[in-house]
Amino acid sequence: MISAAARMFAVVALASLLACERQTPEYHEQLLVFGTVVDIKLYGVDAKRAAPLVAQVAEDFQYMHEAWHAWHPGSLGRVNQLLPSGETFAVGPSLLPLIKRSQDLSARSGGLFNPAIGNLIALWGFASDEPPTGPPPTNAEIRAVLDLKPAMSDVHLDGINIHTDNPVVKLDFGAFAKGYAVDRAIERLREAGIADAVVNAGGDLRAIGRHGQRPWRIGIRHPRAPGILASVEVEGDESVFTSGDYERYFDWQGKRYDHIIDPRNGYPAEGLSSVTVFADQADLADAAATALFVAGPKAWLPVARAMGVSGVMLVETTGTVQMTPGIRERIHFEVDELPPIIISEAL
């Protein structure tokens, strides 16, 4: 039996974490960019040593925007009017990463992931800051782009030098730029000494450290109600995004296009609502977030160990979950009544 005074000294120990708790630091702003809102919090770290490395962050964030947009003026939208042409040009410097690192991810999706369908994503209305509302384009303006096969290995370097001789290639990395911005942030915040962070693009998040006592808690969004599905704890390093069909859409004649468009077909993929994946680095989640979203839901766990991520969740049209086992042990749903699930195989 536990004695009068050991539970009174484990009152006040509990007391004393709280209040140290309490009295603990914690830096909070939102960043209105990339066509979302980007939440950063800083744990341990006073307002004063904060701001103004938030400050850095958000201008590194406005400059990617700016210099990574698919069709606004600006860097990417250079590089895409001068690569039909055929020559070699010099892309500016903060692309070159930008396209090798996607280069590398694409390869391993097995050209799931594939930025060099530009043309594709615009002829559905999805290169524009309005919401599409249709109609979908011809069999014959999807074939006219599709039976060039523009890929990433279509894209050449040398140096700072690209060129390519497929007229078609227009490079968008609207699914895989917001990762790779996350990723430098937390580089960012980590050269400064920041240990307990996270960087939340839109529900998309990499998150370091913890937060205090405890790990990060995040929710992730039900592809079909309002609120959450879903909530994990994590705590280290890990990066977690999502793609889901309900980002950007339109219906046409009771039928939904979703903007996550499958390079093998020039449509919109189609039998998940949602996927969810845990990786290390976060333009590795966002990139197989996508990838996996085209592979659908018979074909996407050897696209996930191909790509290297440490789990998976995903939400099909039907509404049965499938996910991976180390995540099974670790979500938590925030619904009244369970969805089907499934368990798939380890990754």
Ligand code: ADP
The other form holds:
Amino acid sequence: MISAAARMFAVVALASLLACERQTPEYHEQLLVFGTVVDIKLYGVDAKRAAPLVAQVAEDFQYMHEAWHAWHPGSLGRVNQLLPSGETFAVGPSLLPLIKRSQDLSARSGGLFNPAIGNLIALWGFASDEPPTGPPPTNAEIRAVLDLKPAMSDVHLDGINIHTDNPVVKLDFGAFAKGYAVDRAIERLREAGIADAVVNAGGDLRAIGRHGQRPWRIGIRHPRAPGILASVEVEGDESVFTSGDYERYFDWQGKRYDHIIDPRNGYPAEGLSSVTVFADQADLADAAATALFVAGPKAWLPVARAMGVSGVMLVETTGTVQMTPGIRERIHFEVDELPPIIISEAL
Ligand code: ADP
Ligand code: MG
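Moving from the form predicted on its own to the form predicted together with this ligand:
Now the complete complex, all chains and molecules, led by this one.
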């Protein structure tokens, strides 16, 4: 039995919490970069302190976008122009850590995340500002690249120098540059003393701290309908990245060809319409989402384990949703009718 005084205290405490929530500033800004809207939220920070910080992050993003672009001229464009010569040359400093990190993640994914397949991505028409319309490349064109097995292990770094003996290696960081950039943004915010923030690049995000009295609440996009499929609360430090077949694809003779290419056969991966990965770093979450998308509905679990992610949710093209037990406990579906759900083994 709660005494009247205790009840009174509880009501007063709640009221002051609410007042506190209302007074606590929250800074919110949207940037247009990486071909998407990047949404930055800082909790408990006033605009005077937040605005110059976010301006710095925006500047960093713009630099990375230009330097690492897969088909616009820039640092990466220059590397891709010089690599096929087999010569050794100095690589732009911003690219070095990106290449090293992608080599590590590619190895952990068993080569399913493979940023060395830029030539395959270009063959399918996805290295372009215009969405491709088909037709698909011929088998012979695909084989000409695949037979030489482009891999990140073909890329040799020595100090600031780079070379490869494999003439079909072309670097495309489309599957993880955004994650890598989000990590750098969070790093910069933390260095400036920010403890509670979300950097959300078109639904792919890393969140640190909390939103005041509650965790951050985020949505996971529905791969086949407008709006969100599910929501989840995140706090502390967690990244949530989704790869899907719904943003970049083309239909050709009744078949969908999406932008995630299976490096084993050179064709767009099939079987899944989206993969959402939870991990402690955004670049890992981004690379893993792509790798698991390639692995497909039957083979993703060992890849998720090898990469060290903490949770997974996948939507099969049939509409069935698979997820790890930990994610099932946290996720709230935001649709009228629950899809068929399969709970996987724990990671
Ligand atoms: P999104 O861009 O929807 O976030 P991803 O993170 O999966 O999706 O990135 C897809 C992009 O990654 C493609 O557009 C292409 O540039 C590149 N890519 C495609 N297949 C692979 C692969 N198997 N490994 C590495 N990069 C890939
Ligand atoms: Mg990715």
